[in-house]
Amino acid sequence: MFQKNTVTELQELLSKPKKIVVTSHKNPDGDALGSSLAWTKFLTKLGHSVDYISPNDMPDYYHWLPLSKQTIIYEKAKDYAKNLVYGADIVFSLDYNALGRMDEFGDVVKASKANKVMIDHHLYPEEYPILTYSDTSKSSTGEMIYEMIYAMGEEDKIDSDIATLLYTAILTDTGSFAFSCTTQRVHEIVGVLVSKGADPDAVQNYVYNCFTENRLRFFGYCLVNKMKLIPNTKIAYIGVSEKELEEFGIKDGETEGLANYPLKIADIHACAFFREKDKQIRISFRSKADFDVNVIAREHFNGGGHKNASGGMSRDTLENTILKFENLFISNS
């Protein structure tokens, strides 16, 4: 639950109609999209003029989300997006803790004179906002958005669209309620969202059972040919080149979920997924129980996140990046 002064500060900022821009990180996932679109509609219901801008497009399997067609894609409409940001009274940063998570669009937000507000659950938030609501104990930014709406006494404004969006945010960032961040409060919240119109079966099917044939074949290819277990450790990884992604026609966002698969092996405690694109390597780290991959991401791969789910990057080759990762464990095994 948010502290009373936190809610008061935000309510004061929203006390009169404002021009607002809501932003999320590049390659938006279910939490980024669900929380941002829900917050956009909620603020609109409060009487504000609100636009949601994503740095790049969402994966195809999220186009079903309520209000998704209203999303402004920075990469496709840069001048229009810049004008909105520069003309805004408030810019919200949702589900990211650093402007670098938006690449070029982050520089646009930084240059804006708008009041900036962050609502996020990742470690080590940057200090650019005038208001920062950061809580790493929360399962998702979607959970935080619900709690803020509840604390503001505006729960009656949660309609079926907002309920569906917040349910999607929480579902995806808790691994279908399987991760350790899934508290009793999370279950209470999703119960309310279902009562307000979220359909668990429909959301589950849209998010997890709408693979293209190429995407499913790519997952199979990776598990058979690309998954490696580091000898004498409990560590696994998958590394794919840009050429392999192109051969299967894999778009941005369509590798989501693949990083979790090695953890299905009983004796594997941590894993990494390396993806080559545009002369850099994007890395997703996942782990079980007390294995802290956030430390690995932060100290060795220019990243960070949560204890059991973090991200990083490298500007070295795919081969050298994987070798660096292996050596972290081989030297200690």
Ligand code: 5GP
Given for the second form:
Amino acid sequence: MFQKNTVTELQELLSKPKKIVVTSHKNPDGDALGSSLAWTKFLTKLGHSVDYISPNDMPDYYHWLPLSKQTIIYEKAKDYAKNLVYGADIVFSLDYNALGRMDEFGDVVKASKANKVMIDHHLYPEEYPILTYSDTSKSSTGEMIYEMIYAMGEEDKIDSDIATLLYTAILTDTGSFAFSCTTQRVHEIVGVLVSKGADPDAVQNYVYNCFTENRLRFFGYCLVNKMKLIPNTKIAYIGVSEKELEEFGIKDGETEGLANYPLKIADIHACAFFREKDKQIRISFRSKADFDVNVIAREHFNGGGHKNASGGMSRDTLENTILKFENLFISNS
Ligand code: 5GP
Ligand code: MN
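Would you mind generating the form predicted in complex with this ligand now that we have the form predicted alone?
Full assembly next; the chain just shown is listed first.
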């Protein structure tokens, strides 16, 4: 839960109409998009002038999201986005804990004189905001946005768009209500969102059953040909080169979900998914129960995240990055 002051201080900040920019991390996922678009619509309903700026574009399979067409993409409209940020009274940081998670756009936010407010559930939040609502026990930023709207006494402003957006945020960040962060409260909130117009069947189909044929065949290819189990450990990984991604026509964001698959094996407790892009390797780490992959991401791969789901990167080759990962377990076992 937040400290009482967080709500009153935020209400104070929002007591007069303001120019507001909402931001979320690069390569936005369901939680980043759902929470940011919901918060954007909610603040607009309170009478503010609000723009949502994402550092880069969203995957095609999120274009159905309510209000998604209003998203301003920094990479495509840098000057326009900069003007909005430099002219804003308040900039919200949603679903990220460090400005570096927005790449170059993070520098723009850093340079702006706006009051910064963070609402986020990742470990170790940076201290640049004047107001921070950080809670690592929360399933998603979407859940936190709901709690904030509820604490402000503004639940009646949740219309079917906001309900659908928050439902999507919570659905995706809880792995369809499966991860340990799926508390009783999460189910209560989701119940309210359904009563306000979120359609579970429709959202599920949009998010999970709208693959292109190539994307599904690529998942199959990775599981058959690319998944490796490190001998004598409970660790697995999948590594794919840029060439393989191109061969299957896989776009940014279309690998989403693949990182979780090796955990379906009973004996696998942690796994990694390596993908090469522009001479860099992006890495997704996933784990079960008490296995902490955030430590691995933070200490060895310039990243971070949560205990059971983290991310990182490497500027070495795909082969060397995988070797470094394997050695962490071989030398420790
Ligand atoms: P994903 O593997 O889905 O990209 O990310 C899993 C989790 O790790 C998310 O909560 C995400 O915010 C976090 N994460 C991913 N990449 C990075 C990174 O480079 N740095 C940090 N600090 N967190 C990351
Ligand atoms: Mn999140």
